[in-house]
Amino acid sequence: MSKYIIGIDVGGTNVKLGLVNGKGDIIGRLSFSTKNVAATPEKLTAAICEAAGAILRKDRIPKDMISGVGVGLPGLVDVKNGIVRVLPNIPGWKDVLLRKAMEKKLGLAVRLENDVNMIALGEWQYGAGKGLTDAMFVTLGTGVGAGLILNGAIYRGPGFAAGEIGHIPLNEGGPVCGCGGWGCFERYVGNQELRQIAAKMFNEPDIALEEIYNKAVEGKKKALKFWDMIGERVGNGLVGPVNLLNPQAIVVGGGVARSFAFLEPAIVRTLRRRSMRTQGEMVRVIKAQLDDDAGIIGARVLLHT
């Protein structure tokens, strides 16, 4: 029998676990809230801990039936020495020796890596990625991040910082970046700046995302001129990458992506349009499948690569 692995997503505002099994199912659930654990790395760290044996607990699976713990963390992981050396939304995380620490308290082996990254794993095998040896994971929300998929294995940097799609800039100026820079792809395409052109565009300044889009299933024309000068917009930032990378395909993911489909005209226009002849013509723009069960399911591929 196929032993299970526990996944494990960290964000700044739920920690998600789940129980995968041999298939990439997830037959078991359990998450909480960071906030209310998030005060120390210690108390974050035992929260974990705690769910993690919890979850073994409610589903009745002995220990000796997990091959291990896979987490992902939304900040910089030196996934060679299991050190998470920052999280830019979790205050005090700064050089901690999670993985020791994990060890210590569940007795299984237990390996690190970006949030954004066990993502791209979980969707190249189990997702919109099978069969692709070089793909761009990317994710749209409150930030914007990518996870790479190069020569069939996924490619991290020697600082395990690669895939930091959001902040290639876009021109010499433009707006301050919360990473120190300016004219940042994020800043032109993040949640935060997404929200700020609806609120002129409809005149409503509290108009959320989710309404506009379904506006757009409504076919309301200001709604669909919305999304696609988003779709423009992000094309234009992944013009780079695509000319750099020469990726087969470009998955997209996070909470924006929900909007795909009236995104998914202009992201490929423009990409057909300002990239080189070649790859611009090779890639193919797809939408994530596993949704926000990617990163969990990524664990697996992540514990047995």
Given for the second form:
Number of protein chains: 2
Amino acid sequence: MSKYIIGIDVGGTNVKLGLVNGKGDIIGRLSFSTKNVAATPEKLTAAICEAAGAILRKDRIPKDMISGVGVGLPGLVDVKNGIVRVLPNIPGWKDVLLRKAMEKKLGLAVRLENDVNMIALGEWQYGAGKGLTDAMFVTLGTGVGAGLILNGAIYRGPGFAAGEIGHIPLNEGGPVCGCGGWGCFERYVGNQELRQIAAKMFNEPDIALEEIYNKAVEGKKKALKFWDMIGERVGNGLVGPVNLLNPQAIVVGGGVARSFAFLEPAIVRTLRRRSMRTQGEMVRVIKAQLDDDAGIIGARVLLHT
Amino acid sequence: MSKYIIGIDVGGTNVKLGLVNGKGDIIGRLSFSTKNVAATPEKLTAAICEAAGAILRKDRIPKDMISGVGVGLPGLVDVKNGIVRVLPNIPGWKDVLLRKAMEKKLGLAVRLENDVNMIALGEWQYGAGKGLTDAMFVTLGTGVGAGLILNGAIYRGPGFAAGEIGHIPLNEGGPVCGCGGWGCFERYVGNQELRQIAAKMFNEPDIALEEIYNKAVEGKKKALKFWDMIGERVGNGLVGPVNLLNPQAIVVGGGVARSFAFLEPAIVRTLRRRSMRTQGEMVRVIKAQLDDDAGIIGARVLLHT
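To complete the pair, please output the form predicted in complex with a further copy of the same chain; the form predicted alone was given just before.
Full complex below, order starting with the chain above.
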């Protein structure tokens, strides 16, 4: 496939677009702030379509060189029918027929996907997951989610809601979660919780996770201890899905994955210790490779598989 | 497919054979005690093959009317290569080339499967799971396991070890489990635990679960409370896999499922309360239909899909 695709990663803060060639390289980029245009779904859709046109003009790519447009969205997406069901962090999006609207405006084939699944698709085919048939692509950030590749295909679930690894309960009496449940994995390893632990541990109310990463690079013991403890928490949350799905690998991405080198030993140690034998011996823990580009590159996989 | 198949359900106590017609009906049966012949894998294999021949002779079925033999085994089975990796409750089974040995002895196509997956296949195509594409078939008994139907196919995992729902941890500091982990779902709803709870609650050290079922049928409050509490425990253990996989249904089988009518309200209540919205609203909780026959009937699905 020598044509290009346009990958669009819609986030609560920014919308990022990329022109992706047949090798999965991003050869053109464009982004804009979601906030300025997110007043209504119509305005945001118009801005996305405008930007898609602009990225082609900027790089002087004729439209017939584009085989399609893939859009990753932070919420519940009916992939089959091209409908955005709900975006928790972008107000007003409820059952929006985004695919149809974009196809009409752009005159190009459009496919929608959940953003976490899009990242999984990108990492799977062009990043850390090459050659795997069964893997969990976990994103550690403010939220904790996963894209599941099972039997060599993305597994979305019949309601397009699969992959919510961050909402597997880890304790019967654990803290209440925004999802309506309690004791969820995300409540133990989400950024908000990590910052609270850090503030206590370092006795600095506003210490940034990046700073603790830097301290760990410098070999500071307390910082190494912090990431080791977080790694153990991550490992504890992965035991259940590892026992249930027996994946070949867990690919760890998201902001916290920057500290992967400091998290990994504790994740692996905890998995080996607490998982079942076959599952624990088989599963590898790998760092994601594509960083923020996975959600754009994944669009190529979505459109061509 | 008008031919018959032979389904064989190998358990730690009994080996059960059934002749299954094209409609999924068992039209002939035979069983023998595992204990008497389980001294070595060779002896048990010989006894199974002998019984397979006997069931045909008994019903005067010529061998060319049999399209294949499916064997469910209580342990780790390499389905692809026809190798029994290990059977925890039947000593001596380690990397046994059972498929090859049986095919040679019987002159019929043989396929092996894990027993819990075999039950899932049977219930899926001929029982409570008809028409579903994404479901968990949970067996509640001494052990707690599940067969996973995902994207319209059985999901075994790359190491054939998927489905261990009973070993999803529910508490960070929970009781140690035979699997090497701790806090596992099975430690909260396995038969052994249920009997301990029952003994305390009814102040009778040897009270049988069947008796508490009977008391519940009679409307005895304490018995109803017992099953409600167990249902809540079951529901709590299902929240994680429901959020992760977004199944259409959970089909509940195994010995404890006899009390399904008394468990169901608490299972559903807990799932609705603690699961994520999309997942919790979608998932149905259904009673298995085929009882002990699912593991025999499943062989038909294994051989013909």
